[in-house]
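What follows is a single chain, given as structure tokens, in the form predicted on its own.
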Amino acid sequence: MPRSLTRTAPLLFDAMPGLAGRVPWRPLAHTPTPVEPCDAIAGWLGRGDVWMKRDDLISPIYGGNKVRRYEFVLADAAERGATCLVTAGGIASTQVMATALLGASEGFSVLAVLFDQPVTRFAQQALLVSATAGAQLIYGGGYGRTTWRTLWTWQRASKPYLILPGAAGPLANLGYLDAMIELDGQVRAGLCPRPDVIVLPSGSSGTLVALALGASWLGWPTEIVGVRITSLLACNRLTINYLARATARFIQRFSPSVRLGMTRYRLLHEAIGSGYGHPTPEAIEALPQVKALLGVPGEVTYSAKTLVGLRALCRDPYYRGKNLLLWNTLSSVQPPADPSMASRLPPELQRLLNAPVIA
């Protein structure tokens, strides 16, 4: 099935026409994303039989799963007519990333306030990946700093939209509505079996949330499982029905005869260790089997402590013969990280390219 960015509108769209119109959109994605088998690391997982969906592919800017999420917020907010997207992330947040990218590449300049994170290699290349797109970074420093310089950046910066961490809401959430929909054409073609698990990380829960969505809306008994990644704070069954509530009430707006619930879900704990960004034995034991699956060096956020996750659903006796599909939400493609933009950095930023890393 070919890829392309010539489609006029989501399949979404068809699916529910109350949105078409109504609901701001625009081309971002190189789509339909391959699903292939995993056969790369079939025997660190223990199974032969796992698939996953490719959304590392989605862009030739910069994948993952913001791109399918930007295709609607960037959309909303160029109709708003906002020239400049604020946000924020931890300092090796793949957020800020395709943010930066992306937004760039639709004419926003970008300005993003970043929290501490554990610094790792992956760190410290996504800082000078954000610099060299263009962005402006902002040192926040812990939680509540940066929450306070987020907003104090938002309200003094010039037509500014702002796109809370994780871009999870009900308008972005409609980019994995639309995701479920590609992957239904998919089974439809004998490209790959229903997934009876789709596993993901879940870290604000927006994915995890429109994937639910989505597969109770094509009447699939799939379960989503969500390998958290943050703070049970801030990713626990209270956020995500809340979030599941507001997106299916978003769209009865638009479209009063939907009905969305959703299908079964569930959260593994155990992988994430001390903390966000805090890598795990586990996880750094996982990071050759991201590089052997996608190609590229993996991260211990979200790709590696995913992994993890996997692996124990295919050790589990309970998953023995249900068809298990990793969605891939971790960038394959490269973007350039110029050294020389480290002058870009503010000095608390600069400092973070020379210290020592965990992982």
Ligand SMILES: Cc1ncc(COP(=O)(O)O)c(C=O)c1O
The other form holds:
Amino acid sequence: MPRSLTRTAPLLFDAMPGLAGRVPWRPLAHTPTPVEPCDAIAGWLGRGDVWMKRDDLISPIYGGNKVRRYEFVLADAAERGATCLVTAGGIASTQVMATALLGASEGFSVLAVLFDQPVTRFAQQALLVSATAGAQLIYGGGYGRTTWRTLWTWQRASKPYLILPGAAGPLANLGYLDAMIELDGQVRAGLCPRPDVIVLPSGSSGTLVALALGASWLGWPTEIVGVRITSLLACNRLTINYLARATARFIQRFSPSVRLGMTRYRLLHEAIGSGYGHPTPEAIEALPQVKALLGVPGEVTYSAKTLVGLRALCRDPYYRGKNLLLWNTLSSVQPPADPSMASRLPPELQRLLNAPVIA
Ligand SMILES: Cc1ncc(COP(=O)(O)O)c(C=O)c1O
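Compare with the form predicted on its own: the form predicted together with the ligand:
Full assembly next; the chain just shown is listed first.
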């Protein structure tokens, strides 16, 4: 596990001084997270010298790509006097789990509305993890019904703070801008080569946008490759460019002198299969590789499809000889999942605990 929770401010506040004291933040991430070679899967990838950034280890409570964001988002919720976090996501959503676990550890109550996605062992575990953390889970069903149930729940909750699926937004994106400055420090210290390409799963694309803004701010010619894991409606160049501009504008409100552009990025669309959370034969074949890399079972929504995308890059002559870095966004920390908590779930979700699984 990375160093303990000793930070008193993100690196970003030194790099962009206007933010300090004006942007909410609190320490949740144990940083720096390690950078390591992906030797365990070099054979499967068909090449060596691929590195990974282990944000899967970023917190003993729960790892993954929400922790850096929540340093800003949960601080903002507290500053606004909120006591209840309201969010939504699929039944296997790691964002819902992160909200349940980190929200509880920061003293918030959590309400989460869940939409249908294919039932996997990971999804069954996720329901118990969030219930064990004390979150109240509400069955949403389809996207439409989940949307109005979420707004309705938010309207009726006392002192609520709404966190949209993916928890991406200009404030949240500061977390991964800060992460690029952390990686720059590790490159300068000779811990890993400066990546020519950073590969990660892309859903709301907040992480991709922040890494691309960070690379550009550092003056790195690094390409950010997002493996699309959600619908084209949610993850496309239009939404990405809009989010990038909104994030840059947000920062310039506090640090007008900061110049932020986007470094090169691309989306890989081939790994998505029939949609968010739907397994593909390639993703199922990649699951043991996630286990080999992280030491814990992978899942088919984010991690396995990203490895499929990474392997495609490793086989692409254009990327031969380039330094590739995989940014791990899935937690390898396994929170408690108490089976007796099933009774706290609404019947529609309880039924899923015994449903046949597809992966
Ligand atoms: C484990 C994991 N990886 C990647 C992503 C995608 O990140 P983003 O929404 O920033 O594109 C998510 C989003 O929920 C996630 O939970």
